[in-house]
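This document starts with one chain, in the form predicted alone, laid out as structure tokens.
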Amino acid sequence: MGNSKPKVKRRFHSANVAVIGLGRFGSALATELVNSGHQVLGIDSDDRIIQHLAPTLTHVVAADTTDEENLRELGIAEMDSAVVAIGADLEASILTASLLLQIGVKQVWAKANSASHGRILTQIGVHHVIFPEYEMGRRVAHQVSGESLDYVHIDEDFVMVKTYVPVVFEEQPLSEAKIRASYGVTVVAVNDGSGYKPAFPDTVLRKGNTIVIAGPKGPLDQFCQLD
């Protein structure tokens, strides 16, 4: 018998998430969570939205989430996380987020519509403040400029980009291209038309291939401007 250890498969954790506010952002978020295998309680004040999403989400309910008693009756305090996706009503967004924190929700996420809105959410203790329009604007800007096919911030100064192989590196293996040494960024995956595969030193970069690169924002932006 060998000494190899049995492989341990990571268990999938199905989270219970409340999504409050089922406009375009909230409904897309809730639907994607359900499609990923999670349990979602969708909440909105509009009965028409509730009826529309009833066949899609795990549970949907019409409720006023600025009322603490309503939140407690819905059992939101026992859920893994809650997302405040309320749109234009800043007062309702802030009060709902505050009540979620007050009743002890483990992870509170909240959508901010402006810098001042985000600052208030942060000040009251929201764990994760998100700016969907701002983030999407930054992402699309790099696509519109032709610098990349996709652009995702992992952290404020660390980015992952999907782009085509620059002409200067065509037909070179990564070991010879020396992209990390020269540009301070790392090619993590390559798609030759048959799907993305991890990049190795002997991976050859060919014309028309798309690559996924990761690295600090400045060096990565410079790399994406190569011909």
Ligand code: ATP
Given for the second form:
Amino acid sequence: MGNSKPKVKRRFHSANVAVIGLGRFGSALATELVNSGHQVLGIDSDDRIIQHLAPTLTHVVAADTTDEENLRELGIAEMDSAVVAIGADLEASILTASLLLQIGVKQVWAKANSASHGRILTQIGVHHVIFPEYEMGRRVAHQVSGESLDYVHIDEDFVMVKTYVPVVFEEQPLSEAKIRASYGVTVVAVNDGSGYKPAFPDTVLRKGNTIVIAGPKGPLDQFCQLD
Ligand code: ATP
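Any chance you could show the form predicted together with the named molecule after that form predicted alone?
Everything in the complex follows now, all chains and molecules, and the chain you saw is the first one.
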């Protein structure tokens, strides 16, 4: 047996997802799912969109999803999850989401274009409501201000940031930089120009390296403001 570590096996689960509304958001989401090995049924009422995406997605159907019969015939109730990516047409978004819940789809996701749209989706029981413009706006703000190269909320108070090594930590190994002890944030990975590698205590932070760092929002925002 030697000292080989037992490997934890995690079977890859290829999910079956229905994506309803193949505008900019829905088509990007559906394509990314397919590229990650999942099965996607793409639905849109616009025939031209369906023809355009037919070569990319697993299955495509032109249908109006505010019609319950259409949803039942497509077998959406048996799928792992469904995403309502209709935004501008509030009525179509809400009707579609409520029908998906009624026919028993296990996980319903829906995109909201405004706070009130999101509130209604939550009230009718949608499991996951997403605000792409709001979330992307918050993310890009940190890039525009120059504080970071990328900024992702993992939770409301926990963020992950891509940024340059602050001058005070240049040419220091992480064990001496004591970033966690001083700031309460953790350097996760370092890119010295040859791609991101996991950070270890003996990893030396060099001028111009980019780092991925995770931690509570307040302390991490302070860290990002270092020169
Ligand atoms: P995006 O910003 O992602 O481009 P949007 O927020 O502007 O989209 P809409 O234009 O309302 O959202 O809808 C996106 C897609 O949903 C469109 O391609 C539209 O044809 C489709 N769609 C709208 N209503 C229905 C419906 N009742 N059934 C099926 N598809 C629909």
